[in-house]
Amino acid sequence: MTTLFVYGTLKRGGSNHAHLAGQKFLGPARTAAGYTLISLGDYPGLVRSDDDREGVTGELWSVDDPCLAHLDEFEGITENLYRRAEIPLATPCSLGSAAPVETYFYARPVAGRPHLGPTWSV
């Protein structure tokens, strides 16, 4: 099992929340500062920033193997339009601090491309 940081269309309510179907929910979050989101258009893109003070909102999924090989190849990770690595939660955190933590990455350049800011709503 992973636990999975979303913060765009995969959160509930989100177009794309049917690709965790199965999966348990495990609560709200937000990452440590220092990313943000980007416009993609009709998705975010979540990237590092040494502006932000805030950090980016999000929730926790507790994703089996299979959800997240299907979740890699939905996220274009072979196609480098993501990339999944471990980020750091702000705290307090549900999990506690020593929880390893996964998100995906926009992978591509993000010049020209409109900050969001904290948080994508559904």
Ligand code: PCA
The other form holds:
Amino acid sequence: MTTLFVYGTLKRGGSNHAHLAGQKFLGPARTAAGYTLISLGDYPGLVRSDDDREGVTGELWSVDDPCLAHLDEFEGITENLYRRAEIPLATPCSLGSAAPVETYFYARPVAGRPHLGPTWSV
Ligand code: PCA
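Let me have the form predicted in complex with ligand PCA next, following on from the form predicted on its own.
Let us now look at the entire complex, which starts with that chain.
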């Protein structure tokens, strides 16, 4: 099992939420400061931002290994579109779990991409 922070089309109500079918919703969450979203058109990318003071909003999900492997493929890990890595949260998740939280960071150059701030609206 992996605790995954989703912030874009994978969120409840999002266009790709079906890829989380059968997984466990843990609750809403926000990253620590220092991260923001950019627009990639129909979907967002999470990137580091030294200017950010509020973090990115999203949801925590407990995801099993087969689903995670599927998501890695769907999110283009092998094409280096995103990379999955640990991210710190602003507030500890209410589950009392010390497990690290991972998310999909946008892995390509961000120059010229519109900045969206902390929230992708589904
Ligand atoms: N899907 C992943 C990364 C960006 C996207 O649209 C997510 O929702 O977290």
